[in-house]
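A single chain, nothing else alongside it, follows as structure tokens in the form predicted alone.
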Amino acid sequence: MGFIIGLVWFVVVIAIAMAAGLLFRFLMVQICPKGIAKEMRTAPMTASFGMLMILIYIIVAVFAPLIAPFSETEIVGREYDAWNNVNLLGTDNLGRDMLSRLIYAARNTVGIAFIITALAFFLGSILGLLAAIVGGWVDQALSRTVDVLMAIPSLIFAMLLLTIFGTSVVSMIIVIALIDSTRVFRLARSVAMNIVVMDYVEAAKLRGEGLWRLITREILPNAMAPLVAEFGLRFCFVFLMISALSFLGLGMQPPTADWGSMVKDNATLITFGDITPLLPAGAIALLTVSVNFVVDWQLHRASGLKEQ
């Protein structure tokens, strides 16, 4: 009985995000520009519905202060209060009301992932192209150095980095994005390779164009779409690092409202049966599956590949 009724419920959501992705793209269609209108009636459900809750994530966390009922330190009760009219999630192991700290973490945990994945691809693309433009000992040096530093797991890395400077916000970007940056050298370095012999990069050095031109007018315009895709894909990577670093305590510190830390203060609400800990880890894992719905559509636009 039990798995029949979680069967329907699974319909039922199903259903509902369906709905959701189609309204939202015949929406889009009706208000978006001719260009944008005649891409969006292309895209698929899927990408649909991801780009609706990438926009209500956003939505929540640039207007957290005013979504929340109450701060994001604030004590409203006792601690672990079951839900109820005041507190609709209920409270935390200090008292402090779940949703309004669900909703701010939306702007602590996505702003903070998307300032890290945008100054890693920074780095990591610049180097990347830089040492297939260059080649030489450029190259060998830049790629030695990122074969050495991909070598050590990223999670263990950047725990060890953060153990010896620190916990603080600006440390784990640092620390973070310069891990990431290594993934992102890769596959800078992958695609210029393959666009530096091309007969027009040729011709612009022989123009005698300079080295930032040639980044910047004739390789990263051909290399853009599949760097557009993985910057969706390293956004997920690191902010699924970030929840994981504050579940064991190196990531964002208290009171700092984070999905990851706020699953480890909670835990103990599994054991009685409460699945309030299961709020924050579905918040991220919901973000997680809309981005990549979005960037599997991406992927697919870029390909050239057609619908039969």
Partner chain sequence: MSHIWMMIAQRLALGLVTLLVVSLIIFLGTELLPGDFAQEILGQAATPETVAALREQLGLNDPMHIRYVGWLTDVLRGDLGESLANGQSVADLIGRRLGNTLSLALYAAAIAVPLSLSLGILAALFRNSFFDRVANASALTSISFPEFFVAYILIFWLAGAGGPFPSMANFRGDPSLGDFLYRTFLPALTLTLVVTAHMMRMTRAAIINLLASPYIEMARLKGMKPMRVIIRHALPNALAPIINVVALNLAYLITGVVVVEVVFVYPGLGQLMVDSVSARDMPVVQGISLVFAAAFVLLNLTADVLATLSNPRLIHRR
The other form holds:
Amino acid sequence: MGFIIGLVWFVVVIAIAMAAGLLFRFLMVQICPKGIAKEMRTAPMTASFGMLMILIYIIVAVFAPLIAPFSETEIVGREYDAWNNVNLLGTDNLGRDMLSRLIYAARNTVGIAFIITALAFFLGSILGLLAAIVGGWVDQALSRTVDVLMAIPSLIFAMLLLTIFGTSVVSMIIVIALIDSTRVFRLARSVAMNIVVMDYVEAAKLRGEGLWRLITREILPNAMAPLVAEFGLRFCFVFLMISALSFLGLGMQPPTADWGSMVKDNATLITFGDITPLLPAGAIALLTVSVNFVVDWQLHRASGLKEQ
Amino acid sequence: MSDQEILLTIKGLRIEGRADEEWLEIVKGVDLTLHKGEVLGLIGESGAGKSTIGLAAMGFARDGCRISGGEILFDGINLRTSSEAERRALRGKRIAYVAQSAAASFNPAHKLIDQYCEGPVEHGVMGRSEAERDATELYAKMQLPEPETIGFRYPHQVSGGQLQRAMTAMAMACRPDLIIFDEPTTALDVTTQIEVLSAIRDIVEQFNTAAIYITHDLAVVAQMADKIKVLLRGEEVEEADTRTMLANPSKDYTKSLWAVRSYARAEQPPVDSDVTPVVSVRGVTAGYGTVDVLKNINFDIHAKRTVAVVGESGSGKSTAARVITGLLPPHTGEILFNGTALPPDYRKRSREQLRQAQMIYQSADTALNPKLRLRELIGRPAQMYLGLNGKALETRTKDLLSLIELEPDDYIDRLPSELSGGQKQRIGIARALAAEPQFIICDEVTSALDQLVAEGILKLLDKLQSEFNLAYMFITHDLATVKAIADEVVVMKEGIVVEQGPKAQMFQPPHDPYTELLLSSVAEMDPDWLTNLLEERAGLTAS
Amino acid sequence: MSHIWMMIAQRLALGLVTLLVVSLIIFLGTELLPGDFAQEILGQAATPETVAALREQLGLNDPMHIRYVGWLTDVLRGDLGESLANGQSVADLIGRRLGNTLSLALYAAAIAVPLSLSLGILAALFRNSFFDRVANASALTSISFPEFFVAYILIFWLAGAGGPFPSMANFRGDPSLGDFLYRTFLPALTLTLVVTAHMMRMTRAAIINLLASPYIEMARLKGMKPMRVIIRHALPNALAPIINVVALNLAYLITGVVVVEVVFVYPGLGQLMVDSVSARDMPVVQGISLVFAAAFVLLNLTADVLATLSNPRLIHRR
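Could I see the form predicted in complex with the partner chain next, after the form predicted alone?
Up next: the whole complex, starting with the chain shown before.
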């Protein structure tokens, strides 16, 4: 019986999500200028839903202090209070308001994941493009270094480095950005490699163009599509990794609200049949799903009609 | 032989292809009748829909295409109303297909014989061992070397011409009633093409197989077909038996196709021996690693003159261009420009030296940055080399567009993707001209284009040459192009210049044996050409 | 065939070199550790004399390269040092738990690999159908879930109030095979769900990428059935990317167990690693990192060699 009720709920949720996605797409097509509207029209339901969700996350993260009913760290009640009128989602293991912490965590976790991804991208894509264009020993040196760094599984490597540098937000940002930049390097290099062999790059070289112009005018514009998609994917990886580290108690440190550590702190409730600790985990999952849906749509578009 | 028995009837065939979100008609009501044992040639330029029609004769539409109207009757079976399983039972068994690129159409993971036997075994025509014996026999008929063992090789271990014959043998495996040949020799060198053509013709005759032979090459179809149908943008232009069609085509479009072959540039007076050539290639030996692709190459290119460098794939003609541009510094030898030696590496050359030598590429699709507008594509060399900016640059860019016969205001802000193939190639020309060079290398600039479009490009290059006193190095594998545009010819084979001299002299005997082979292998419009040539060559070897 | 053996020997050598460099990086970890290693062992109460004596005894005064060689020789002899936390031999600590982690990973792999390959092939065969779309969307979804989310959902659903499975996979002594499979079912299922999606998507993509190839069209024009076209014509050519993605996911299984072990309180290497990182027990962290890195390198090496062997162009040269 429980199974059937679960199934009904599942179907209802999916239907609402689909409807929301469709409505959002319709609105965007109406609001946006013509060029973007035309692209929006090609978005499948999953991608529309994803875009809507990303938008909501951004709004929540930016306006967290305005939306949250309580502050991030204030103790407002008993420990593990059930859902009630004051604390809508109850309280956590220290008696802090669950909903408020969920909202603040959006700001902390998403913000840090974004910073890390941007750093990793900055480092990885510049070095990757450089390796592809300059070639020779520069390429060899960078590629071999990255090969070795990638030979250590990323979570393990992150834990090793965190042991060395201590568990703090700053060291986590640096460590994960560094590890992830190796993955970005690989992709940027291989994308650029495919472009470097094109005749138009050869023509530009023969014309006597400098390195800066080669990168900015000839290669980067043609590498943008896969790099942007990769940014989305990387963001998901980074986001999942910091959540995992926080869950293990090695990432964000208390009392900062963070979805990963919130799951950890309240996990005991699950065995008692209370779903509250699943909410922060679900918040993580929902955002990564949304980003993945959008990226998938973009990748599909970029690959053209290959899959017909 | 029941000549009158009809094998295939196509009536009012319509096929649509999807572009973005719309369905566009690419075949617009074509009729076709084929008798048993008859060979029909389908010719037309790219976009004529000839391959699509060929596949439709098998009841097949590529992904992104759909058959939207008409009737396809194969030996009484309606291929439009029959089930997919029924059509599958016909494919490979009663209707077979030979693709353009055998190298890409053989599965790299399986041996030739396994791919041969797959058809007969899966269709239940014969058992595996019987099919293997049969394969050996057909391989021998297709004049493949070592027919007993060649089947046990993987596709990458066999040459292109042999693969194409192996594919024809595979198509014959179930002794089909009809074979579709889709440009089977287009990817091959001319000397290889002859062998494949004659093998195909023999085997089709021997088994009295009907065939649809699809090609853009008139001279080739003249050798193979009993009757020819000319297509243009998905519609039939005309159909007649081969000799009638060649002797007197009735429609203007067909006549224009025929006429392309007659273009030739005006004869130029010989160059004075004391004039310094613009470019001089002196004793160049070059290659990758320790392998020499070029061996002691020498030739000169003068102002207002076109030197055609001719050779088949692997002859080293493109490597020669890379050496001249400085992309590949030679092991020995040097490049002189107006009498002075150029630094071997382009990175060591001055901006002025780079400006003087420009290049036009074979494929405009890869030679033009797809993200830049024409304004920047053409304007950049003028800005860089001549220091033009602002208004002056815009005026110059528009002048260049006018020179290549494109309406400046309409085109200046377009992206390459908004141009046709011929227009893209013109932009490549404009970009080279923008540097105001003395010397331009044209690397197979017309080989990716349809004949009529290619002719336009050749004429334009010709006009620009006399206007700006340009020296051209024209790299090509196509002797018809050489005849049309060259003043001097350099024939290359495996990195060696086998013969060089003025064009008139090159096309007159006596020749070097390789030049002779090359010249005689170029198909002619005469339907008896192949037969005569084969007899001639057989006579030569016999005596 | 000799060139193949050459190639394999080359890859093996490269793998060894990689492992050597990795060991160097891991060794340098101790060097970068702020504070004095000897001080760390003895604690704050130690006198400067005893610290100096211990430094001498541990060879901390020797130049770095000599200490690295010494450390590496010890590692190769199976001596990974002693835990700072409880003085136990690191090799023993790891030895006791490595088997648990490996068997859990193997359990998950045994379900995930066949499942994802068949799903991937089916999705490619019925591409753009309803089945494909649903499979694709669920795959994307499950890739996006953090492991602990999947794990807790499973616990909530299958282990909570009267559910059939235990929520904790801790056991003492040697359980029977059946008992082991039962107790570790939820962790194994979590891992399976996490990696299956990725492998399935990549298998599908690897096959679909090939469907536009002329030789696939040729096979269809020879009248071959769709299933045969996929299995016989596309799959052999898609092997290299598929092998690589399987290796990647198996490697992930071995390391990705960390979170799952913590959720299910499973006595494996990951659990030990997390505890040691919190306690900054460097010798243990070093030892486990080395084991994981070795497994990772070894798997990638195997995949590399297998992918090479699946390419007829490399096996049968002209």
